[in-house]
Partner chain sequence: MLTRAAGLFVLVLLGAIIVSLFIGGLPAFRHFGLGFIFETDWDPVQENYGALVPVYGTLITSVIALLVAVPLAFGCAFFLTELAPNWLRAPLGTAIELLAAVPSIIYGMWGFFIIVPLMGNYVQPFLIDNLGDLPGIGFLFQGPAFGTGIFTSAFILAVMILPFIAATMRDVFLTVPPMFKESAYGLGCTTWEVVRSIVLPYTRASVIGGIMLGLGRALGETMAVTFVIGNTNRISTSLFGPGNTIASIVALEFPEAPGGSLKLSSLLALGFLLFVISFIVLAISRMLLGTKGQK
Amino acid sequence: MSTTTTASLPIQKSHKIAESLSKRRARVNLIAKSLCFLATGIAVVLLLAILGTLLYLGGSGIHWSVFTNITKPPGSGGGLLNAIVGSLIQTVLGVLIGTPVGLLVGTFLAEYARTSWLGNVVRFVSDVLLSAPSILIGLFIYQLLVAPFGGFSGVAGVAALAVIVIPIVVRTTEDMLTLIPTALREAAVALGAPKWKAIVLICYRAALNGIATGVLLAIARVAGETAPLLFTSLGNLNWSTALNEPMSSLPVTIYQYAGSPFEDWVQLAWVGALLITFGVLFINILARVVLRQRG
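That one chain, whose sequence was just given, in the form predicted alone:
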């Protein structure tokens, strides 16, 4: 065997090893990609099934009386006007109260107390609150704002929803601000901008899409909450927009009507579920369009 042939053996062997590794990577990549497509397909099918069910069972019940009549006894042609208005009031006020608090707390954790013991304590409490069952929050607000004052109220419902909103906005705000490069902050400070101005005018703008996504997640979460409202605003079959009285809401009405033996109430429950789902979907699409135009 010549010297050239002997020298080429290791090279041929290395080529075979590289080819084998390349085929193995291709197989692993194909398996991983197939699993990703499979998971995506399952998620899309489930989503379409939910939307299809809502459209099939709730779409046939949509008519003007749903939006013009309040909830009435079975067989009286009632609607969901008071429940829709009550949900809008409580959700909007809850988000308006919880979002600024969550934004400020998230900013504190990301910009001023990233590694301090106080920041770790606040972060831990926020994470615990984020994972806490909503019924516990409802019970907490019940002991704080319902039992001492002797009655259910819209104020208590708004407070419960605001408490749910806060940790969601805290987590997304902190995560988005943490992703912003430190050099961006240093550049603003080097130009003479105080830290608060660098945060408001630079960091917030850079993290706007992520923070807005957190707010949208909070809206989607509280829009369908039932358990905390059962212990706070309770619900009201009559028309009422007073925050110091029990207030109706779509989730509570759906909960009450879905288990009813009356067909018209069950139909209204499906209509309410459809309205909540497409309301949240519309808000998400609108926000994405507005943010894309700003970018």
Second form
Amino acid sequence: MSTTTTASLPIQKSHKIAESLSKRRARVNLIAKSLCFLATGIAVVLLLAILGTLLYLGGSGIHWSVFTNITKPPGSGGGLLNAIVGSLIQTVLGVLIGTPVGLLVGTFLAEYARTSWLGNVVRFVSDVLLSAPSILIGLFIYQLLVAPFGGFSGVAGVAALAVIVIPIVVRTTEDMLTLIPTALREAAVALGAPKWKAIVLICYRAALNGIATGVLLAIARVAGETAPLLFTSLGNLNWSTALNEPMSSLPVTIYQYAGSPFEDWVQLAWVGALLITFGVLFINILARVVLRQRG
Amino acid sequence: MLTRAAGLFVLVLLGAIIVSLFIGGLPAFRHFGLGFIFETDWDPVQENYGALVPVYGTLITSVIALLVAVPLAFGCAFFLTELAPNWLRAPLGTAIELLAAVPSIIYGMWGFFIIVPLMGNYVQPFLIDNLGDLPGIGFLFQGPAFGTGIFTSAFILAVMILPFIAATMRDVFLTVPPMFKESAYGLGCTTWEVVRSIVLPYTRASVIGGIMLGLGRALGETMAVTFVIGNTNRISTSLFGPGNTIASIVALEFPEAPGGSLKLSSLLALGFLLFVISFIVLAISRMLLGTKGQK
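Could you output the structure for the form predicted in complex with the partner chain, given that the previous block was the form predicted alone?
Every chain and every other molecule in the complex is listed next, the one we just looked at coming first.
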């Protein structure tokens, strides 16, 4: 009946209603748009604020001694050499151990168990591991490798980081392998290649850049991990590259130094934060460039 | 087969994490029974430990963080998919993804040295003066302005999960078929109406899944929170009061918990509780987001 009631209204009045309605809609639209603009602005300002703080407070402390001296007691001009080296060792080893496992699992999900029951369960579990709190992985490795063997060690730190690496590599490997056209696989099999050969020689080669991206992202992620290292490699203020002893790392050193009351330690913590953030951001950007080169 | 073994290894890994945390926490569960979850004490002298305060702190900081981050993230995603000019979309999207890659300890440091003084000197006194006497909600804004506490932690968490949620939302907004949106525009809808009546209903499940993913991240966050929450084992009604989260109490108390002690077991039991909470959240999020391999 609405048509008749509208028609029975004086024309001027219905015009007015339509006009005010369209004005209202335009107003709501404008408000929504402005709020979204504002939200994006806030996000960008926050990013700039963080990077700006790092550059301002960390940049002023960058000095050769940071890279040539190891951590020393406050007031004696220490650096971060042992922390940087420890971080490099643990990150590299963790990624070296975690990547093959992640690669195999990703291959399993993409090539062998696509939608099978087991495949779905493994995929789900791997995704849960991907976003599980990293502090719990630290506790797990503590229970597994630190408590029974009576001491914090670089090995435990490496193991914790490797556990974090696995699901990241799984995710990207599977995503990249599923993007490979089936025709490529069929062509390889038609030439008489066994399945493993088709995967290793054809699919891996075609997905190489994508897989490399995953590994880079994994490096970027574990390089900044702090919580799992607190309970595994603990940190070490002396020079040590022995894997069976507590090992220093950049994030843990930042954590210890930032909470200290000594000005020069806090300054070093800012330098470390600057190094690690820009290292991580650089690797992230590198990963994007690698991915874009796929052609 | 090797890949199958690797797939099973991931299952075993998750199982081992659960079992090891549970076994580690077993003495505490045995000693305190179910009361462990409802006990507010954390008293190393009397050897009386309870989980209620950290569990409360974990939930309240994460929920407040979501309340702040979700509208902002939605705004960013809306802006990036509908409003931003084309030349701006890629760089802005990358910037937001890079914000997500910054290690959490950097957020903690930034929060501790920059945000805490701002909160303590300006924001909190202002809120206490203006909202503290309101009937009904005034109790949330009372007490001394320390700068640290629940409110500041929630703010840092919000800044941290904002880019995660924004990036997920943008990705799912992009999955809406252009024809749907064009039809709505053709009917004369404003941008806001298109987003509200076409984009949001179409992507509802994935949007909620993305929010849950951010929640999972906030629940288990350690470093960012440990710096700013104040670390006091007390439930205060004011948002500015200090508190504790599971992750922060584990990170702080762990070095003072000798192997085999009831305290260590209680910390591991807390870890187990955190795992259960985040597992539920992550499982829901995965179900809503849909598993990628099946698309």
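Nothing here was measured: the structure is a model prediction, and the numbers come from that model. We call the rigid core the largest set of C-alpha positions that still match within 1.5 Å between the two forms. Residue numbers count along the first chain shown, from 1.
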W239 C-alpha relocation of at least 2 Å between the two forms, rigid core basis = no
Comparing between the two forms on the rigid core: C-alpha of A227 shifted by 2 Å or more?
-> no
